[in-house]
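As structure tokens, one chain now follows by itself in the form predicted alone.
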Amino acid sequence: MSIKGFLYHQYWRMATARLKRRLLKQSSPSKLERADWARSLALPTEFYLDCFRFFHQHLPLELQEHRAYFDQERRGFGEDAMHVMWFLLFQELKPASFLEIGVYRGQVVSLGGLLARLLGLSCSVQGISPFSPAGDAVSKYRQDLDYLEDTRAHFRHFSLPQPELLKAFSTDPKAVALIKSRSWDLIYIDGNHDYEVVCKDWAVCSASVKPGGVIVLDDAGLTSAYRPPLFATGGHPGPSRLAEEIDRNQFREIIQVGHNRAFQRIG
């Protein structure tokens, strides 16, 4: 890193923190209700912040534990606030079933599981993935590590049941073969960003959950209201862009936690 970029870096941290300081010392609700989840669509910004503090001030602590494992040594990506709206999805929809593709290092699909065990549901976690470095036009991975054997670590730390793991690609025959293989309560999509793959993973994924399932789509706040704040990212050109092609005779949208937005299937 240059001289340029290490002061860059720097500064950016401690006016993060300011920013992250600032906000805390505001309340957030200390309930976010079904009710709550239009608000999210009108004024996502808004709705994002309080999430924000909700995970700090509210959000069981397990939780919290799972987020501050995986932002250590950037074990994951993502942003406090998801942590949130992972939390109100299971709480709401009780899914019996949750699929995530592109797992990377396992943060979600694992916060799946401890979900499922914390709020006492009966959940089938699975996730398709390559486990391997395989980037695309927006991302790049390490090349030093075992992805599959680090995600299941990962499970082995909080005690997880081992999930149900597919080493592939999303569009691989064998990962179409089991999206198409039930029908899913939740889907995740957060494989490969280019747009054409994304619309080829709803595109199967749309066709496979059920009614009243819901599908999130990873990174696909940049054509939406939500303008981050200092410490989080609107997404990425594909996924946004899926995001505002989606038949909503088909799909309406229910909840937007900052890039994370989420879809459920109509009848």
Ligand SMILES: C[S@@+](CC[C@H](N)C(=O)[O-])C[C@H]1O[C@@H](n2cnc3c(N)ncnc32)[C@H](O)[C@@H]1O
Second form
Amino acid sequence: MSIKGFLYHQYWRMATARLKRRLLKQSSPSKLERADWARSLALPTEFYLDCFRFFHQHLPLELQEHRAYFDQERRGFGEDAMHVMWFLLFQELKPASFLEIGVYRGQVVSLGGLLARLLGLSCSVQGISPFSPAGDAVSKYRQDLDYLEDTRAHFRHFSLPQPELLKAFSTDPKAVALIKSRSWDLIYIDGNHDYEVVCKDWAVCSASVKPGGVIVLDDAGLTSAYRPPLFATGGHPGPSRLAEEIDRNQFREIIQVGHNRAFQRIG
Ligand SMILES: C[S@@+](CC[C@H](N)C(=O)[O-])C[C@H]1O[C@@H](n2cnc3c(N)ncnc32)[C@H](O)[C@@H]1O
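With the form predicted alone already on screen, would you show the form predicted together with the named molecule?
The next block holds the full complex; its first chain is the one shown before.
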């Protein structure tokens, strides 16, 4: 890293820590009810900051610790507030099936398992990912990991039942067949962020999610009113463009937490 880069990084770290301390001086609501979700669409930045505060002030400790574990050694992406979104979605939907496209090192699939255990749900957890460093136009991943074994090790760390994991790209015929093989309660699309690929993921998932089921699109905040604070990101162009193109007669947007936007299938 250049000296300029180093100094900028130090400045960013200090400014971020200061901002977080300032934000946490205010209280979040002690509950974020289903009725509050409409506010996430009207005032997404304000709602995101409430989720950030909720994470630190009210989220069950087990979930905070899960996030801290994946934040260590860069085991996962995402932001604290996203754990709150998954908590709210699992509480509300009580999914019996959860599919993630783009597993990386298992943060969100293991969070699904943990939430199911915490809420007393029976939920099958399925991941589809190349379990390799395969990236896209906006993402590069480290080369030196056995991603499949690493993901399984994280499940062991939390004493969770092992998930079903398919080692494939989401567009591979065997992945498409798996997605189409059942109707899902909850799907999370966070694989390849290129517009063409994320559109293909949406096409197959939107036909395979149950009526009333939900698809969460990651990195889709650039085309919304959301303005990320210093420690967050707005997303990428591909998923953000797709989010604007989703047919609102078939899917209703129900909650946005930062760059994550959730769409519920109508009818
Ligand atoms: C941003 S990471 C996912 C992070 C993960 N959701 C989490 O919260 O920790 C994207 C992952 O998708 C994988 N990926 C890339 N192309 C893919 C594709 N076509 N289908 C499925 N996964 C893909 C990448 O290798 C990487 O593991």
